[in-house]
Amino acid sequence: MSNKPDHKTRGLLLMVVAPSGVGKTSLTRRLVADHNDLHLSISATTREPRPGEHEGRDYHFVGRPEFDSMVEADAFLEWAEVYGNRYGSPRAPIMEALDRGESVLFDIDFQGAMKICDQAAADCVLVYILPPSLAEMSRRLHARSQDSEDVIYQRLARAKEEIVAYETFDYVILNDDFDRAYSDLAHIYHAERLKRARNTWLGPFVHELLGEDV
């Protein structure tokens, strides 16, 4: 997807929130791969890389002192401590992308999404992904063998807390079928890109249309 050179647009901040084990990562990575004007926000984190993760692609892995220095410099749109590790969304590259007409996708938790939307409400689109059941979510968390039983219990408890707040979101998608859930997510993105307020070229274009002799 691309814009004509004289069609000035503003990007959007697409917040996709879901409990762990619901399929959020698979959905968001496919959406980014299919859209050249959409980029994944790369968070900074103090946690150690997991197997298969790479610096600059999945996260910016930084030490706690460096992270704290970034907090003091107000270099994050949001940051939080989750399960003993800190995560933050760097401010400068995100806002620069919006101004270029590009969109930024956030694979983010509920609290982080709310903090970003408090600062940039007009640019934010909130999407929540529901699991088909908590039992299926639990099965997936155990199958991936990345977390202890205690962390899995915390993730399931947090999922219940987040699901209660589903009315906060602009859109809610049930991921009981991956292809259908992806189609819904892609349609949401396309529609939001077409909103009048984000297409700042429309005013001058309509003015020219009205000035044409017919």
The other form holds:
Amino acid sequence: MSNKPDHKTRGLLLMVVAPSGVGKTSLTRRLVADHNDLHLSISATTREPRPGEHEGRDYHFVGRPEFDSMVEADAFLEWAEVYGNRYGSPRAPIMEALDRGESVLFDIDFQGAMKICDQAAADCVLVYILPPSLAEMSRRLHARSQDSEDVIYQRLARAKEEIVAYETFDYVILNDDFDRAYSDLAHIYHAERLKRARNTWLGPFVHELLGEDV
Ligand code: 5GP
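Following the display of the form predicted on its own, present the structure of the form predicted in complex with guanosine-5'-monophosphate.
Okay, now the whole complex, with that chain kicking things off.
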């Protein structure tokens, strides 16, 4: 089933959740690069940029007063405090993409994904990425040397709490091999796009089809 440009489809909200150090960023960035009907939701955050991070590409880096006035203005679909910083998903670009029949990928934490899916269950697809082991996850966190020992400890503790809830997710991908994990993620996206309920063009098309004189 191909989505012809004049055929209306409804986009989906693809939530990809994983503990840090599981390779989620590489998987999600590649999925977005490979699909021009899929956009990454760029969150606003009060945290300082890390080396190599860019405004508007990785996050919108804002001060606390600006963040709080966005909360006041109901400009976020959800927001949360994670490790002492605030993060929020701006509402407007998400709604605009869905209206165009395009999809939005969220690289956000577990609680944020759940809040969005509570509001938009029919549009949401929940994917969890599992590490091959906690030891490997700890090794990757140390190797990227972005976090203090204390933060790494918190991330590992939170991972354990989250993994317990794996049954909440529609799909769970084991990232023990990047290429296979990517292929799994891409297949999930393609199949979800093909779901009948998202292909709103089908109703009028079938109506026309059945009206044909043969
Ligand atoms: P980091 O500071 O490492 O980029 O992100 C810390 C955590 O905040 C990650 O788990 C990340 O997925 C999460 N996060 C990023 N953006 C958002 C957002 O808009 N909302 C929520 N709830 N969490 C977010």
